[in-house]
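Shown next as structure tokens: one chain only, the form predicted alone.
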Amino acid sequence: MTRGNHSAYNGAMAYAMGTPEIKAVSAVIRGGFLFRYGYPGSGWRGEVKRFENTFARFIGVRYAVATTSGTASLQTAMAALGIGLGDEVIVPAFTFMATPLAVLAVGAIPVIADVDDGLGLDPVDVARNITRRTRAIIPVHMMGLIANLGKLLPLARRRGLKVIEDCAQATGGRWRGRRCGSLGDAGAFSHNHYKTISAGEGGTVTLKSLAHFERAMIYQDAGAYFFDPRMRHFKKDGYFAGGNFRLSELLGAQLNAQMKRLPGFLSAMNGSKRRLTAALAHHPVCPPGPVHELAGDCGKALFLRVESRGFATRLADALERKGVGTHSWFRSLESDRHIYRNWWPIMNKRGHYDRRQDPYRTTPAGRAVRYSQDMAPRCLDLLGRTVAVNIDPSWSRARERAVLGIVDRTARSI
């Protein structure tokens, strides 16, 4: 697969796919019946339920519910938490723009936090920047890079807060031999054509309580309690008006074939970070930038840590030409829609069409909450310094030596 360009989705496209994703999708096609519910004997395969039961199992929580994208997942699982009109949701500096504009879904505001050296929320600045507003905190763990949950976790936790892991980038990857998703309140996944597992589109929620559970799927499908089983005992008391976002069988049946796959991209991409991070760890000139899981890392990408933004142009270009894929923001600092200062209805507070609907305009946390170019100065120049490069599953050991050879002598020489 092609990668490279300075692409915005660079080593991040779906890593394997073919006959076992055409069959599974062929068999729900031949069965004739695509929604997500059913019943044995209509030729509806119950791919939907079968991924959510496998989902929820590999990630270790109670419940797991399909949705169509990672950002309905977002604002399903704060949704699910109560998370609300004119509350405050801290969301890191570096992340897709989806994150805040999920924040902004539920009619709550979303609160910039800088990163730390780990591209993760820093805990100090979700310190700093907690009011009697603030509901919860989204650690995003951004291109399979794990946040520091040893901090974030308790601090939530001392102020009561809630805690919704975006793992958008990071399916399956662990915190202390736990998978991410697992150790807040809530999980959110995307398996677009750009994630670990991938059905072009869809997401996933994680949850651990009935009632959370219950919550999400009237918010995430307003015929849920018509339609699934599991929510006949719900009190029709409880029941409130919901929205649409079922994951289709076709999709289930992709992701069902995907989840087979995962557990041998996460191996293999883990193992070559790992060896990778250790030959370059001295490195005078492009050493890793630092990692607070490295035994959990997904493995998308070794990031390099080097002195200047100039130097990261001139490296990045060089690894292109000669063959290893990159990934970089020197470029993109203006354009990128994963760092905060191009988030442009966020920073314009446009948070809705219709001005009488704009949590901006209509709620005091939305009125307060101020923005500026430069608010997060750790992301602009961390980013503009990091060269990321895009490791693949299939890669072999002697792949694994030659781009360390390239990256090796390049920096050294350029």
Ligand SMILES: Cc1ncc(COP(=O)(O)O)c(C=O)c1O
Second form
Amino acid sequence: MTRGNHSAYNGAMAYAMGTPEIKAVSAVIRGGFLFRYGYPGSGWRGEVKRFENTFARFIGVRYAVATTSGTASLQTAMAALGIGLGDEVIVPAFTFMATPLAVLAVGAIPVIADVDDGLGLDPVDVARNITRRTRAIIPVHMMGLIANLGKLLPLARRRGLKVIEDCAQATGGRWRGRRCGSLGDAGAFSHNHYKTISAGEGGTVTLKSLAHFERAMIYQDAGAYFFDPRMRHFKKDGYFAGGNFRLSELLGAQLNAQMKRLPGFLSAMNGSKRRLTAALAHHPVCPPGPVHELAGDCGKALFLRVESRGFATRLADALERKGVGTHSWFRSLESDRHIYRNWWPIMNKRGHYDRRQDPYRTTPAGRAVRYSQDMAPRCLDLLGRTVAVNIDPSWSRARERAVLGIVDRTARSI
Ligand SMILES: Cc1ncc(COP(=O)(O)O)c(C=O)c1O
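Would you mind generating the form predicted in complex with the named molecule now that we have the form predicted alone?
Entire complex below, previous chain first.
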């Protein structure tokens, strides 16, 4: 059972679900035990636990902690690394607003850096934005494009900064053969409806060190973390006030079924992207934009780079009319919280509903930070001139060739 195109957000959605998911979720319901911690004989199936183990192995890290969302995963990652009140965290100008909001949620201040030619966090602008208060950077692998980790990781190491990879849109992506989420200090994944593997909602944090894992566990589940066998050794004096971002067994079961599909999704989409990239490499009107890591790209979309914003909109509209799913930016302000200009709470420096707890008011970093509509000109220019053609893992080679032909002819004729 696969789904057809979905114009609002097609480039970033779960791609297929059906009988395996129905069976997995039904088994949990039949068992009658929905809480992630249980005991043999109770009907508990240990789905979340199994998912965490599978995910950690797949990403290549020691620890994976399932949470209720990508946002919760980002917050948990920051809590794990000890990032908090008045710290500065550098985020790219092109990411879903959840990235800077998660920074604010832990009391830290998002500092916006521009993107580079590959639409990821620009190492040069990061370096420019580092101050004595900077604690971390969050490279975001947008729509499966891998950020320039070759420059960002050494820069962070040199400057003593933590790296949290926002992999919400890049489950399974790789940099030089290693999975995203294993390259920095922590990774944060989303499994919401629009993501590569989906349970409607859900997220995962990946971590490498025991100390970070313990803090993550407490933050995301203050009430029941100690049921987890991995926490048996934990010394209680490290206990701090956490919350509840605990995942249900129903969603764990769905994710276990989705994990079996993930390698197939990734190889199909990456294959299509590589072939389309090669075929359009010298196109006179709409060549693909540069990417940092084509071999590890999730292949969710092919990013065409054109000469003007007006042409990008016309091309995207024309492709849509011909049945090719696309994404272009600046068509509608309302639709796009992926561009810093539309992050209203951030641009207006409203960091909390309670002014007394607003880090923009209560911390030196918050008072000092300045945002402006034009602060990331490359982001605006490149996104304005980009048309993302959505790639679907269910494509046959014939469909792939048909899309290529439509893109080529349409771009030359409008
Ligand atoms: C780049 C990025 N970061 C974080 C998130 C937040 O994920 P969630 O919606 O699961 O909270 C998203 C979700 O769309 C995202 O695209």
